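A single chain comes next, written as structure tokens; it is the form predicted alone.
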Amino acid sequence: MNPPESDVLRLDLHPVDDERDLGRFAVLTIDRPDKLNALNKDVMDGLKAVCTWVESTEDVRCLVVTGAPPNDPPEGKRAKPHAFVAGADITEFLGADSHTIRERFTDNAVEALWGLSKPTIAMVDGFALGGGCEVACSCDVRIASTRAVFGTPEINLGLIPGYGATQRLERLVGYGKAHELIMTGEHIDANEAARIGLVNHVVEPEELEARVFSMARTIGSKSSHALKVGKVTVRAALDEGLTDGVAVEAEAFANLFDSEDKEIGVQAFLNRTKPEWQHR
């Protein structure tokens, strides 16, 4: 199965580098820089197709999601700002009723990204507003440049977030801070996002790609089976109470002792060699 093609998305594969024992990962770039990479129907359809492909292929162990940098401006014009995703394409909201929106926002691409069994990293450079903040929240890890800006400004349109921010943002930053962001519509910079737990790391723009790719390679070098089990158990912390969540973890941990990769990893550790994972 070949990667899906799209006019508004780019998908670049980074294969294993055997010399350095680094893992496979893919970079998905939302490519509408003249619209600040805003989410329209084409982007969302393409993102769902990419998620389906990533889930089905063994060629990708970790997915990085980012936005295209601004194009060079015409002579005499000011360059557009950097954006991860500046939000939904609001032109598609005009005249839309609840039936249309319910159909579009149910089983949507952000949920497809959230539902991936493989690790995901949001590489955020510039605006991550509205739907863009929600795309970032649907990834497992967020790494931002110092010029990143986050916010949920839907309240200024007489709306609330529709791609899961009322749930995932609350779990990342807490009840009070999520309310503040959603009810005021105010923006926060990268350092404040890191302080409240929305962002894992903040780096200078010129260091962002190297930092993200380093983490993606590290993740991609691990057992794909153990990564999936780890992701399921961490997610259980969101869906289960503490007692049930610990029970989920204990069962998953025990089951890993029946996997080939456990034996490979333990033997490699004892022999001080690099593991050659069965589940790649």
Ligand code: COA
Contents of the next structure:
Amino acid sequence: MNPPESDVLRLDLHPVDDERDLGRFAVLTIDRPDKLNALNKDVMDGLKAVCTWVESTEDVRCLVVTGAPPNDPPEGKRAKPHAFVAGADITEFLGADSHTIRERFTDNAVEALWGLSKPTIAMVDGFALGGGCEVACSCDVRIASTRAVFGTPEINLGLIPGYGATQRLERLVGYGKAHELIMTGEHIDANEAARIGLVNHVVEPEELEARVFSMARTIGSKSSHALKVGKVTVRAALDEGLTDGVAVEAEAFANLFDSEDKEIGVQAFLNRTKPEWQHR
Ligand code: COA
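With the form predicted alone already on screen, would you show the form predicted together with coenzyme A (COA)?
Let us now look at the entire complex, which starts with that chain.
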């Protein structure tokens, strides 16, 4: 299966470890900078196809999601701002009714991203508003530049978030802060987003790519089997009570002792070598 092609998305593959040929991490760039990378139907269809492809290929070990930087402005015009994604494409909301929207938002690309068994990192440089904030919340880790701006401004359109922010943003920042963001529609800067737990790290714009790629390489160098089990098990914390969640972990942990990668990892530690995982 080949990577899907799209006019509004770019997909770049980078090696995890040149020497050991461990596979790659993929960088998915949402590429509509003139519209601040807003999520129109083409982006959502393309994003879903990319998720299907990432899940199907053993070559990709980690997915980075980002937005394209602004184009150079035409002469005499101001440059557009940097954006991760400035939300759902609002032009597609005009005249839309519940039937259309229910169809479009059910089983959508943000859920496909959330549903990936592989690790995902949002690389956020600029506006991450509405659906953009929700794409970021659907990744496992968020790393932002100092010029990132987060918010859920749907309330200003007479709406609420529709790609999961009432649930996933709430899990990241807590009940009170999620309410505040959703009810006021106000923007917060990257440092405030880090303070409330919405982003993991904030770095200068020129350091963002190196920081994200370094994490993607680190994660990509681990046993993909252990990563998948870890992702499912941490996710159990969102859906299960503490007692049931700890039981899920105990079972997953025990099962990993039947995996070849456990033996490979332990032997490598004891022999002071790098593990050559069975599940790469
Ligand atoms: N959907 C469709 N188009 C969008 C968009 C969106 N969510 N966000 C920005 N754009 C478009 C603008 O219409 C504009 O297009 P144009 O140049 O063809 O007129 C272009 O992107 C640049 O945006 P602009 O508003 O001119 O930039 P700005 O620097 O003045 O303001 C924002 C930046 C992010 C504050 C502003 O664009 C904004 O509020 N966007 C909507 C955010 C939102 O409500 N998201 C939730 C949607 S559910």
